[in-house]
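Form predicted on its own, single chain, as structure tokens, below.
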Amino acid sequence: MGWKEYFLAAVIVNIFQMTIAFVIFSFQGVLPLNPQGFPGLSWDLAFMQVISFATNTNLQHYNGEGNCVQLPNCSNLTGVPGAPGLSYLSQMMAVQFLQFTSAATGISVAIAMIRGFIAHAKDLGNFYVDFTRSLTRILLPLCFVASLVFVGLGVPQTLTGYERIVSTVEGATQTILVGPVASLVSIMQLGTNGGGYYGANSAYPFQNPNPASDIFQIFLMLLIPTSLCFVFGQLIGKKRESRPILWGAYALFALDLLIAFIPSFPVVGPGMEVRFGGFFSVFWTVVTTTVTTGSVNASLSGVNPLVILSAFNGMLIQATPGGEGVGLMYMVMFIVLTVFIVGLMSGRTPEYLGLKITARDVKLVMIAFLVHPVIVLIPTVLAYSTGAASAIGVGTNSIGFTKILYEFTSAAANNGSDFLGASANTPFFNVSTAIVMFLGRFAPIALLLALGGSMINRKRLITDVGVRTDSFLFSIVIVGSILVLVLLTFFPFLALGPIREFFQGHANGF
């Protein structure tokens, strides 16, 4: 296939899935495996959570457990008052499937993308091929194994329903909320999707019971995109051409890191977790945003604003490593720009891997980095001026701000996480979001494709270029590229966000 051809499946592909998943999500009130018997969900939500889904984004508007006080089968559940739950059926032919066929997608275009810069290479491969073994090969196989893990460490997978018991220290009835737990659990942290049973996601015992099951959670997010800087190099046939994407992008995540740890080392407060401490919850934060998967496993409006900036930084950049598959394509996209960079600096005809960079080149990356601003704020502004967000009862302050901006941040990097919850669960935020996750995961992915198919059968040059490609200095310019890229481009944002959020808790002792 060629570029167009690739990207013309892939996007049928999924349309053609969101199409089963909405049919799933608004009838699942009559359908089975529904032993809650929880309603369908509206047209707006099921709307907007299968384009979550099948984005990889997983951006969650309702609490997977439900809120079924009134309903005949469940009791004494918690959580936003009127929130929809999802039925076992939902929970697995939806959730659970959606989460395969994306992380699978992004795989894929990864994958093809690279070919493009492969010697001698004719076309990007075929989707379906690459599809089906992306799956069969890598993500059920992995998957089956994490499940067991899951199992062995407590984590439920059970259809049976969930499980009324009389255990509490008043003698009060408590609903035990079990399900297909173990089998999402693994998909959503291996496939960098985030999106969990609960409403509550990894900070809920029966998700994530101990520090053993966090630590593999954590693991898990990270295998696939450490692995896919690995799978770049052996696939040109040069593997020193990792060693820029992997050094660049873990430097990038050191940085997050130093960040969200500057304020002082995280003790357990409100918000966090007391199974996994303040350590592990701030660690985790950083490893869900760089890596664009957005499970929590504690709550966001629990830690220090540097916390959400060292987030912010990882959504925003989206290579350190970055998600399944397209997390290497913002790499190379900003190698690009950096060889450009160079040349300008050098007065050298910039080149990559003996490939000459052409002004088309150099406009598709652009585009592609441009994407992301455009499609943040640009609704941002209009959950203020449009009523939306003070409909919900965010302000205007800086942590009303951080919320917000976080919330299409989130949405557009394909991350997941938010401070909202099902509280978002309005018309305005289930569209906006909807489309912003929509041309957040497609659009980088057709013009990175391109940027791909224009490499195939061009001419290699054999020149002495100013930086060598696969050296450390090279790395170190990539990261001050990114950051020159990204801190001028959202830095007036931030300073109105979580920077002056941290300054003003500063100055009140926080």
Contents of the next structure:
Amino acid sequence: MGWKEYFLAAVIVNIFQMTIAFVIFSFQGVLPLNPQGFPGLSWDLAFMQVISFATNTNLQHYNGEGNCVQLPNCSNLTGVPGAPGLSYLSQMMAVQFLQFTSAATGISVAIAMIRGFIAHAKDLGNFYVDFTRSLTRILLPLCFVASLVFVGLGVPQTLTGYERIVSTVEGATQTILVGPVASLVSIMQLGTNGGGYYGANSAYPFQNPNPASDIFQIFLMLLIPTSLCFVFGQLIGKKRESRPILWGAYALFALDLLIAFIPSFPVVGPGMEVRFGGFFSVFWTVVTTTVTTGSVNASLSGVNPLVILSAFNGMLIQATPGGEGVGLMYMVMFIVLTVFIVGLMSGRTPEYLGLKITARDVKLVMIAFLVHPVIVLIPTVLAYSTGAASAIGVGTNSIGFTKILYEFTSAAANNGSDFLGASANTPFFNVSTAIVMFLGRFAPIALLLALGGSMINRKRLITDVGVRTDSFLFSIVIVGSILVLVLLTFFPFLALGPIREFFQGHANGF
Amino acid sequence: MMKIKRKLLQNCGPAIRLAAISLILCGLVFPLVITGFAQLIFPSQANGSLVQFHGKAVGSSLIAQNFSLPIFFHPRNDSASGVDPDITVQDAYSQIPRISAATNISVDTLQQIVNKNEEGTFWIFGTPYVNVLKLNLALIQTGDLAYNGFPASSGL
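Show the same protein again, this time as the form predicted in complex with the partner chain rather than the form predicted on its own.
To see the whole picture, the full complex is given below, headed by that same chain.
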């Protein structure tokens, strides 16, 4: 397939999958496997949620387990009163289903783009083949093993309803909220999706019972994005070209860790779970944003603003090593941009992998880069100017601004962690984040597939006239150029949010 | 433009088939197979890690339950999930004087119970913690008179 047909196939398959999930969300009230009797989701929430899952974002404006009003003998649920819950069928055939397919789509489009750079490649491959192979040879087998490991560690996996009502030691009644959790947790982490079974995500003990399950989830998040850095070098037949991608990504990851841990070695604070302690709560928050997974194991409001700043870095760069497949695409985008800038500075022909970088290539990557600031900053401003932020009780101070900026950054980066949660279940936030997620996913994919497609049959330069891109030096240059590009774009907004919050002394234990 | 339109129609058939197959495979077969294996290999964990005491389920070791009487260790209520089943060892120590005063158990014995249930030391990164439900069941097992009638019945 050429890039247009490949992209078209990906979009059509995704639209059909979203349609199926939309129907399941909307009619879960009358569909089977609904022991809790949850009603169907409202149209705007269902619309937002299918886009959220299909774009690998997993922003959730609901509480998977529902809330007290809907359950008998319930006294132990947090969350927003009235927040909608999901039936077992929705958790399986809408949420898990789209978590698998969005991860497979991400891997497929990344591989397709790389194919353009392979010498003597004829086309970008076939989406249907790539998608099926990603599912059956990577995601399903790995998730099978991971799911059973999770069950062994204490994550429930059952379909037999919320009938586990027990009499507690002091004589109260308690509903134990179980369900098909383990099968969802495996793909939500491996697929860098991040949408949890429970509203509290991986802070909820059934989703993440102990330090071992916590470390295993961190491992799963990093596994495929990191592996794809090596796949790049393998596929183009020059393993050394993986270096700037891998080294650059992990140098930026290390920088994020440094920022996050500056505030002092964290201790267990409010909003954190005792079994993870301060260290693993903060470490998780950095990892979940560097690979744009978006799952959380602590409440974001409980952590230091510098940890939030570090989380912003991960979501603004999106390539450290970034989400399933797309992280690699963004890194190639940054490399092409950097080669161009370095070429301009040193007076050499911009060239990557022996391919001359043309004006059209630079335009494509520039537009792909600029999509992000546009879809983050405009809706953030709109949320305030239309009064949508104040309608859900979010103020204009630095804490409030951080929350709104985070919501749209997370949506645009297809991350999915957020401060607002089910409180953002309003038509404005549902529709605006849906649009942002859709553009944040498919616009860069289209542009970068076009970049890969245009490399096919391009004449390769025989002599090395350009900058060597497999060197240690270039890895340093790429880190510098990413930081300059992203910081120049977003610094004013970050200064109004987490940076201001930090200096105002809202920091915990600082 | 005509070409794109033709491609669009050409792709609809395979796309619908792929969407349907992936739905059945990922959304139904996969979770059902996992449920089958989970129930077979790890029935206790798969059903919520319920804790049995004298043959009766008194809660889940992974989900906090409310303790408010002075004779028991109390869970924390400011955590991210709201159902954090554990407290730090320091937190447990700080509750020992209250429990000792309300029962006939000595401070020493209580410290031993806490130490025996300590878990989660993860090199230098972990914070030692204890499971509140396990602690309280250990308290009941001391046979102290204050625990007569516990676990209480809710009439279920």
